[in-house]
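Presented as structure tokens, the chain that follows is alone, the form predicted on its own.
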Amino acid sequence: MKHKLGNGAYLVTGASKGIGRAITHALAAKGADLILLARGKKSLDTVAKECREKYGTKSIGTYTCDLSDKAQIIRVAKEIQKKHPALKGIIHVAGYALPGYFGKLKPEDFDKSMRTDYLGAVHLTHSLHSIVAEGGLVAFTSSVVGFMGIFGYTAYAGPKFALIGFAESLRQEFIQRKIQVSVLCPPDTETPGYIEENKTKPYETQVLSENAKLMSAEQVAQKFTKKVEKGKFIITCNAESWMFYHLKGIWPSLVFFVIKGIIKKAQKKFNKAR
């Protein structure tokens, strides 16, 4: 199945900033109608205005919702169904990441990550999948950390791994309806969320990221739209993440060996500097 973007209504979560905003712009450029979801109304209204002025988008609906709150999801899903009897696609981008040493993270940090990054997408999809048209799209945003655990991301990796497993099962169930399921797995991307992550990243995590090229949200959105239209399930965004995805699948011990070496070297340097 290869989904052609445009000419229909797409719901985008996390649409007010970062990758969600960039994907919203990419959809608007293709002539899509937009249903935008995020926590902040002011930011959503700004994105809606940008799309009207730049692309001439006429049909744009904005809805505020905290995806870590199941009650809010059910409420907003009912509002959307009243105004939009059919969707061409649902694109989940909203997420939450709090890196840190496992022992220093709080139990509630894991709860919030699971509610936002996994259950939020599950509950919204469950509420709205019935109005996604045949041949439509349901896309999720996982991460490189969703197929390869990384030091400092214990609270983030679990939900992102779970999201890929959920998407794999959903993909099979949607075969009959010809609905394409895709999972975007971006690497480090220059977004407001990434800036927040850097405030709590362990030293080892920073070292692991040093050699990785930071992508822009617009570059990630371009990769996403291009690969969705090619019918891709797992969407990686650069050569490095593509390589690690495949290498992790066929030779996980080698990936661990390489990462372990980097971590041990970083810890040795850190301990000497103390």
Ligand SMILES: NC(=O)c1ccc[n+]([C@@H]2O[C@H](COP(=O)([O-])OP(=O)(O)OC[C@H]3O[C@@H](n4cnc5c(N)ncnc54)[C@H](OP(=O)(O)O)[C@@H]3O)[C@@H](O)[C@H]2O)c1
The other form holds:
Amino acid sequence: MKHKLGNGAYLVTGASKGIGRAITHALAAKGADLILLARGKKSLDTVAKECREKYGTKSIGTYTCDLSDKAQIIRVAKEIQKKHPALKGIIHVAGYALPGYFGKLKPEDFDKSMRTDYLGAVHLTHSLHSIVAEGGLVAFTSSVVGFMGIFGYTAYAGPKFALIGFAESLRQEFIQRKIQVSVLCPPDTETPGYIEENKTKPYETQVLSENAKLMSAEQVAQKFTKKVEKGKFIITCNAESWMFYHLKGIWPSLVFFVIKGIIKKAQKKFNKAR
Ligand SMILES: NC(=O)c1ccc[n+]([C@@H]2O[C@H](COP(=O)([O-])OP(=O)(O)OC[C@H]3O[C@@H](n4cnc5c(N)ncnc54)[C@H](OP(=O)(O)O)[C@@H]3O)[C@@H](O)[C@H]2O)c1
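Alongside the form predicted on its own that was just displayed, please also present the structure of the form predicted in complex with this ligand.
Every component of the complex follows; first up is the chain already shown.
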């Protein structure tokens, strides 16, 4: 299955900022009709205007919904279905990371993260999958943290790992309908969400991040479109994430050993400086 992007309506969640906005632009450049979803109306309208002016996109619908709330998902899915009886694809990008030391995170932080990043995508897919056309696309956004747990991301790793397992099962059920399922796993990417995330990153997480190269949202969107059209399931965006994805699969203890070394060195330096 190799999904060809464009010519049809795509629902993009998290379309108003960062990676979702960049993917929306890439879809508009390919002539797709757009259905854009996020919580804030104003920034959605800005992206819709950008696509009309830059690519001449004619059909753009904007929908507000808080994906952490199941009742809102059911309501918005009905609205979307009324206006768009068939979808070429659903691309779930909405999500956020709240890093922090495990003991300092609140119980609600784990609940909200699961409801937004995991259940939000699951319930929206459940409400709309029946109108995805044969040969269509359902794509999710996990993370490098979705296949490799990282210090400071205990609230984020759960939903992002869960998304990959969910997508793996769904992929098999969608074979008959020739619907491609893909999971985007971005590394650190310069976005408004990343700036927010940096505010609560533990020292050790910052040190681990320093070893990774920051990508732009446009670079990630370019990797996404290219690899979707190649029929890829897991979409990594740079050589480092590709290497860790495969190494984690075949030699997880080596990956843990390398990360443990970096964390121990960082903690030693931190304790010395105090
Ligand atoms: N940036 C990175 O380094 C990075 C790395 C790996 C994976 N990712 C993943 O990539 C995705 C996009 O990240 P990003 O950095 O581009 O984020 P971003 O800049 O914060 O943009 C997030 C988008 O999702 C929407 N959104 C957030 N919470 C929502 C909710 N509860 N309901 C509906 N819409 C919601 C936001 O709009 P509103 O605020 O108006 O709702 C916005 O359009 C996320 O799933 C993130 O986990 C990011």
